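Coming up is one lone chain in structure tokens, specifically the form predicted alone.
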Amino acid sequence: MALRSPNLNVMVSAARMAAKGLIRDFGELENLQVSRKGPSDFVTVADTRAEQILKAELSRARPDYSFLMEESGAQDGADKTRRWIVDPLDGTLNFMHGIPHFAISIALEEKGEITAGVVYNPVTDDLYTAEKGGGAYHNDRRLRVAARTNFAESVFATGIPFQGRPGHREFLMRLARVMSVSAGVRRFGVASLDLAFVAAGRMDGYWEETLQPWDVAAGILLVREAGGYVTTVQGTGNPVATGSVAAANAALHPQLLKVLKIDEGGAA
């Protein structure tokens, strides 16, 4: 069994607390009452209701520590240089329609760097937790990444743009280029747990652009801990920051950001 640190410990009891709205609120789909945010962005009162909660339980254990969060943005704590990044539900497409698989994702973010996560799909009961050096795990069951190196057997995740969004001309390009020389592309629909199947081995690798914060904070420590590659789908730049993740194993990595390079007359 894993030995987690204090913090990792008020972040696994924050995630679990706010899961129990969540599970009811998914068993009671049809009274949820439901409002538009934007195009195919979708908020509940589940969502604001776990963020809460979230919140709260967070505050009571570090109160000084500061937040970003997916509902109420950026708040300063007295400590300006421990945050939590959190989305209480990652998926809400999913959650709305009745699919199992969304998640609560939070992570710790200590001088700049990411030094702690946690994904957790409550439906499935499902708790990735990863901390920086300590190694990434499963319930209580370390990770590791694929061992495939052979790109034609590997299988990727990936996230298509909303509507209305920048970057449909260029996903599609990539896409049609992994989907030809891979064994296959998966569309879930929730980035924090798609970072957690590659760090599981579940996916080979994993690239999306336009995400924010939340929803790859966590799921990046859990790739590196289980020593996968985690960089922008460029190659540079700080992923957290830029929302471009692209993930894989040593072998697998530089081989994906080649198929995903596009040249600057657009072409792939």
Second form
Amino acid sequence: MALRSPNLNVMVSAARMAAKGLIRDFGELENLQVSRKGPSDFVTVADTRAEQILKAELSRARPDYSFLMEESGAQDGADKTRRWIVDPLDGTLNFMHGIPHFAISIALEEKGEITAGVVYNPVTDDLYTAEKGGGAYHNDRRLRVAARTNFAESVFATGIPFQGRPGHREFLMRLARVMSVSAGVRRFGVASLDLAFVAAGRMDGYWEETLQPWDVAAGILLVREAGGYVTTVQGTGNPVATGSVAAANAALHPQLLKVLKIDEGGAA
Ligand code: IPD
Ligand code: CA
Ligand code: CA
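Following the display of the form predicted alone, present the structure of the form predicted in complex with D-MYO-inositol-1-phosphate.
Below is the whole assembly, all chains and molecules, this chain first.
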């Protein structure tokens, strides 16, 4: 059983608290599918409400810490060296479409380093936690990335850029390369859970670009604490800050970077 630090306990209980509202709102959605306006306004309300609960719970326990939250942005506390990086609802589109695959993602950054992470799927009650140097856990089970070394037998998760996002052409070039030399590619629609799946050894690897810190901060720690490697797709720079992520085990990670290498803006 994982021995959780006081900060991780605060994160887990905040996530569980906000999850109750998300589950209730997810259930309500079924009644809204038929309304003419569609569920998108309702989802925005659910999202904002979850963020408010997380903010209230986290600041009640740690009044001095700063915040970086998807909906309300950056907010400095008295302690600027510690901040919570929060996505109250990762997988909005799944939520909106009644697909029970979405998560609350909370990371703690201390002096620029991610030291704790929680990714929680409220519907399935799957709780993924990690602390720097303390390992990664799924509920109470210690996680280890997959042991597979053969790229051709490996399965990769990814995220597809959509309307309004850049990099469609580069994504298609990379997808064409990965799909032709791997066992398969999956698109689940929740970056934090994609990383949790890599940490849990369900996926052999994952890549995506143009993400935000709140999508990946907690998930990256999960993968690293499960023995995996995470860099940007290009191999240089900070994946949390740049939102470019390539994750896999030690054997597959260099292979993945090689397969993903394209002359950006030019030919594969
Ligand atoms: C999105 C999800 C998705 C990823 C998108 C993100 P949101 O977050 O993580 O998997 O592909 O890039 O924006 O908007 O549902 O919180
Ligand atoms: Ca997100
Ligand atoms: Ca979100």
